[in-house]
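There is one chain below, alone, in structure tokens, taken in the form predicted alone.
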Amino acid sequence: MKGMVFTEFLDMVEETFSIDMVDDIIDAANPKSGGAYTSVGVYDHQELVDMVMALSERTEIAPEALVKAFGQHLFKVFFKKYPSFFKGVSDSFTFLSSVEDFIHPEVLKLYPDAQLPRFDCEREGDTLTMTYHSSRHFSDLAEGLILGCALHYGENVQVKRESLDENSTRFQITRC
């Protein structure tokens, strides 16, 4: 997993809780990398899972809620760092539908070693169905990114989620 995800997670923890909490969760997780991440490095995704679990234990916030909140945070970061991805896009469904065919190829140009999830999309009226495929099991992160996207575009959406198998989750996103 790209180091940028790790550095942004730790930034979110610092902003939301404190720098001491960052130190505490790194100490508790005892990651193989030592907790020193660079945005362009590649790290085992389990290190992030371990830090989320350590944060959950300390805050008594469910891991799923923390990861969804991180997804919303990460969407804001993507908007600031990669404004070209958003040019000419006026709504969340258009943006989300472009992830697989436009965003991910652009990400791979910037980070050729990135291991990205795959998204299959179907749009029907006020409903967008996105099927997430990844062996990393970060459906909560994907849902947080979806919610962050809707917030960015000022849209109210309802997200229904269905686990299809060990590596796939279907998100049905409906505009309210």
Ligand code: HEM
Given for the second form:
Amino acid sequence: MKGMVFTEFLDMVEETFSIDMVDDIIDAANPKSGGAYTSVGVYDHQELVDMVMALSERTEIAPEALVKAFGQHLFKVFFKKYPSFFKGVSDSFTFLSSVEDFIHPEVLKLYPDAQLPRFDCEREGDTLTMTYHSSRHFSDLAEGLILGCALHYGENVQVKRESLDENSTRFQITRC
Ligand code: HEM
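If the structure you just shared is the form predicted alone, then what does the corresponding form predicted in complex with the ligand look like?
First the chain shown before, then all remaining chains and molecules of the complex.
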């Protein structure tokens, strides 16, 4: 997984908790890479999962909630870092529908070693169905990004999720 995801996660931990918490969870996770993450590096996604578990133990916040909050944080980072992906897009459904066919393919051009999920999207009126497929099991991150996107466009949405199999989760996003 790209180093940017790790550095942004640790930035969020520092902002929300403290720099000591950052040191603590890196120590506890004892990552193979050594834990000196840089945005240009590539690291095993399991190291992120291990740090989330360590943070969860120390804060008594469920890992799912931590990853979801991180997804919302990451969406704000993407908006700052990649303004071109937002040009001419004025609502969350248009944006979310472009992740599979436009945004992630562009990400892959920038970072050929990126490991990205697949999304199948279907839109029917006020409901967008996004089915997430990935062996990395970051559906909580996907949900956080979806909520971050709705927040960004100032929209109220309800997200229902259903696990289809080990690697797939269906999100039903309804605008209210
Ligand atoms: C400007 C918008 C976006 C950018 C620039 C972006 C870029 C990226 C990047 C760089 C990664 C890391 C790849 C790696 O570590 O190898 C990633 C992963 C991921 N992205 Fe996006 N993304 C965007 C929007 C979204 C949205 C809106 C969603 C959800 C609907 C999403 C879902 C995910 C998930 C779940 C992963 C984790 C990898 C996995 O599950 O297999 N992304 N994205």
